[in-house]
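The chain that follows stands alone, in the form predicted on its own, written as C-alpha cells.
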Amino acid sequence: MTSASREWDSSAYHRLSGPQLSWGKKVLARVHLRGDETLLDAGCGSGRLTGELLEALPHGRVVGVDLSQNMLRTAREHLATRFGDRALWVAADLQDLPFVRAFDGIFSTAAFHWVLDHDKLFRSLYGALRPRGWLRAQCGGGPNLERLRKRTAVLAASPKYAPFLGGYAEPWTYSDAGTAAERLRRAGFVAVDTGLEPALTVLEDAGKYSEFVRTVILHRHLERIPDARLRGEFLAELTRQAAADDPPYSLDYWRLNLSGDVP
C-alpha cells in the first residue's frame, strides 16, 4: 500500500461525517463501561467517536489507532485540550497491530469493511485484548452502497476511465453477518454476535451528495485518476443518476454489527 492510499482528506472528513457519528453513538450506547477501562478504538478516523468514547471513561484511557497520519492528526487537534494524556494515538495498521493482551476492550466503527482480510483483522483484534476482553464494532457489510457500487463499476469500465479504473479490485470488505461470525470465531472469540441492518442515508442536494461521495466513499477510485476534469466529470455523471433515485441523493448504506468476548 502506497504512503498516498493510506491518506484521507481529515478536516472534510471530520465535518462530513455525521452518519458515522450517529451510528457509532448508536453502538456506543450499547457498550456497558465501568470507566476505568483501557480501551482501543480501532479505526479511530478524525476522533469523533474517540471523544465519546472518553467522555464515558472519566477514570480511563483510549488509545486511537489508525493507518492514515492525517486522520491522527485531526483527532489530536480537536481533543488533546480536553483529554490530555488520557487519549494516546498510534498510527498502525489494524492487521498487525503492535499490542499483546493491551486493553480490556476494543471498539471500532466505520473502519472494518477498509480492511481486506478479515481473518487476519481478527486475528490481530484477539491478539491485543487482556482475558476477559471484548470487542464491539460496527462497519459496512452484506449489499452496503450496491447501487453506487454498481454505478462506480459501469462507469469504471467506460472507455473513457477504464485506463485508470479497468480492473480495479474495490478496497473494501462488506462481509455477511455469518461469515463475520464464523471468522470471529475461527479467531478465538466467544459469546459472537453479528447482525446486519438498513442505514439508509440522504443528503441535502447535489452539492453535498457529490463532496460526501468524494471524500468519504470514492476516494480510493478518484485518486487512481489523475486529471482533475476527469475526476470531476467521474463524481458528476454519479451525481446525475442519483438525482433520479427515490428519494434522490441517498446512499442505501447497511451495517454490519459485530460482538465477541475473549474468554
Ligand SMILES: C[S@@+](CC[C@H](N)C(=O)[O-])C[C@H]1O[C@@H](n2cnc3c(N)ncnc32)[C@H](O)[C@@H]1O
Given for the second form:
Amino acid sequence: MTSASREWDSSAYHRLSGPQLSWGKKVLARVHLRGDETLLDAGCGSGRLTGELLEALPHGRVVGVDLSQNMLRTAREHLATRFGDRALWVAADLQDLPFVRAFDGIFSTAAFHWVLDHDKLFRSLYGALRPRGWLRAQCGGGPNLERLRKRTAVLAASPKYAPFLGGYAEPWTYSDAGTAAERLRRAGFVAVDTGLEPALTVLEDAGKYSEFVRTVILHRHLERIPDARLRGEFLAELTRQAAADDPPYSLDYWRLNLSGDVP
Ligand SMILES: C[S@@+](CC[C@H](N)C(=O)[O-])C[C@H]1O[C@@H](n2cnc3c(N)ncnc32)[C@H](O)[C@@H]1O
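Output the structure of the form predicted in complex with the ligand; the preceding block shows the form predicted on its own.
To see the whole picture, the full complex is given below, headed by that same chain.
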C-alpha cells in the first residue's frame, strides 16, 4: 500500500462528515459507560466521534487509531486543547494493532468497511481487549451504496476510464449481518449481535453531492485517474445521473451494527 492510498483530505472530511457524525452519535448513545474506561476509537478519522467519546468519559482515556496521518493531525488539532493527555493518537493498521489486552472497550464508526480482511480485523480487535471487554461498532454493510456502486462500475469499465479503473476491485468490504456475526464469533467474541439499518442520505444540490462523493466515497477510485480534467468528468457524470434520482442527490447508505464481548 502506498502512503497516498491510505491518505484522506482530512479537513474536507471533517467539514463534510455530518452524516457520519449523526450515525456515530446514535451508536454512542447505545453504549453504557461508567466514565473511567480506557477505550480505543478504531479508525478515528478526524476525531469528531472521539471528542464525543471523551465527553462521555470524564475520568477515562481514548486512544484514537488511524492509518491516515492527515486524519490523525486534524484530530489532534481539534482535540488536544480540550482533552489534553486523555486523548492519545496512534498511526496503525486495525488489522495488526500494536496492543495486547489494553482496552476496556472498542468503539468504531464508519471505518471497518475500508478494511478488506474482516477475519484479521476482528482477531486484531479481540487481542487488544481485556477480559470482559466489549466491541460496539457500526460500518457500511449489506447493499450499502448499491446504486452509486453500480453506476461507478459501469463508468469505470467504459473505454474512457478503463485504462485506469478497468479491473480495479472495490476498496470496501460490505458484509451482511449473518456473515459479520460468524466472523466475530470465529475471532472469539461472545454475546454477538449484528444488524443492518437503512440510512438514506440526501445532499442539498449537485455541488454538495459531488464534493461529498469525491471526498468521502470515491477518493480511492479518483486517485487512480491521473488527469484532473478526466477526474472532474468522471465525477460530473455520476452527479448528472444522481440528479434524476428520487429524491435527487440521495445516497442509499446502509449501516451494519456490530457488537460482541470478550468472556
Ligand atoms: C470514513 S472515516 C471514519 C472516521 C470516523 N470514525 C468517523 O466516523 O467520522 C474512515 C477512517 O478509517 C480509517 N481506516 C481505514 N482503513 C484503516 C485501517 N486498516 N487501519 C486504520 N484505520 C483505517 C481511514 O483512514 C479513515 O480515517
